[in-house]
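The form predicted on its own is given below as one chain in structure tokens.
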Amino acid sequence: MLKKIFNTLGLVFVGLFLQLTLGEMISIQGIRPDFLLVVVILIGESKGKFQGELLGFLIGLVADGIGISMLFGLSALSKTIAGFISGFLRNKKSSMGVFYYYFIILTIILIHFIILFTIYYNSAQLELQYIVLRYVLPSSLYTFVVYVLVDNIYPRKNRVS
């Protein structure tokens, strides 16, 4: 158990040096891949829904806190939704089928991302195609490209579970 947990922080660990310091390094014109977002939904896909939205929202607020989200609380909203329906995928990607499965990641994403761009720029007076063309698509297609890299690259019996 204990190495489990240890895992998990490590993961956690991983997507946050990597959001601090590859994410604006390879930002291209201002749109960048959410590695915590990454982590949030490997860990929800291999831990269920409760962990998924739980560590998503802590995940979330550290986010917030040393300011890498927009507004506090809004990645902690955002990622406990992510984490949470992640959790539904449990031990599902086999009897899927890998085409299905990556469509559900990809939606998982896209609803994040709506979420933390339609109430970022809510005040802002842009119209909600300005905002999906401009953020939302270019941040989800970018965030799952790293998904899509990451799992087939980081096995899954050598993750979270």
Second form
Amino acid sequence: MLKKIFNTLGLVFVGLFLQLTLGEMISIQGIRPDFLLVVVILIGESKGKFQGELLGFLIGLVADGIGISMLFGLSALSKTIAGFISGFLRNKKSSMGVFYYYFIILTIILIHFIILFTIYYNSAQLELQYIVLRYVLPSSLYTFVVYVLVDNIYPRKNRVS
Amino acid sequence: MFKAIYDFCYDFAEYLLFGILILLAFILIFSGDSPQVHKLQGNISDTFAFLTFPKNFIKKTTNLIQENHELRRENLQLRRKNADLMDASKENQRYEKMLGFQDSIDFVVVPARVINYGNMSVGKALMLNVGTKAGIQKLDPVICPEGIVGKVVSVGDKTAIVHVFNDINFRLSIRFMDSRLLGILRPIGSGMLQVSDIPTTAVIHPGEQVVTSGFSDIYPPNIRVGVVDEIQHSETKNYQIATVKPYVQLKSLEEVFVILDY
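Alt. form predicted together with the partner chain, vs. the form predicted on its own above:
Once more the chain from above appears, this time first in line as the rest of the complex follows.
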């Protein structure tokens, strides 16, 4: 039990560390992958909806606390939803097939970024089309690539509760 | 009755928690101006500031040699300029006295180190290594020698979060230095800023300096902001739009000053 808690906390801190250390270094035209979202999805798909949404909320609060200057609580909102939806994928990968599974993951990432960017840029008088093409899609694809890499590197057996 | 409620809560715990968390998130978003929310944000930044240490260490070490060379070169140039400026300063003092001007801007500043910038996927925020213990308060303006940086939006004991000028939600009251025209500056992405709704009769030109207007309750007047890069006409030809290139490069910013009083 204790090992599982430390495993999860370790994953959260690794995600935070990577976001703060690499976030800016590997950004392309201001687009950076969301390592914290990857962590939330990994937790959600391995531990279920309850832990996914709870940790999604807490991780989102931390992200809001250290990286956002406006709309405190926005990352918490988007990551709670991402954690909750990814909880539906618990133990489903083998029955679903890899491509269908990854398609759902990409959809979760897209939903997360649509919520995040459309609310954040609401007051900036930008067109929705521009927000989606300039921010949502590139950020989603970049984060998805990171997710696929992590999913293939980080052994699944370590994550399944 | 209670057993039925308990059973319901037990069966739908995940969905109930989801609803509660979403509600909490919305409460936080809509209580953005509440001191409790700012305190919470300050505490979070205080708690997790240590995670920025490795990045800062690597950045500092790699930059040190290059910085040393640059500083030596700059030192030589500054020595030469210093002599010129001494003359200019004395001349300026004389003129000020003659015109009856007084040096009305006397900033009380606290130096701060930037320990984190723009690592999250949305929003642009600087984290500083000073907080309430150094006298920092919410809405204190933040500047650097090149010009305006932003304003403090939340403060912890040892850290502060700064809303920077290139964040999409940032607005700044400015004045064009030569034409004395006022405007509202906003970022447009790609590192550039924009002032729209300028009357067509106004004469502004590329290269004109843009400074803070002083009409804001937050920023003192005449802080350098940027320089006019391009003038365009709006689609209806009723207004002009000025694109402004900021003086401050946030990515390479290491030290700033927080203005406590002016």
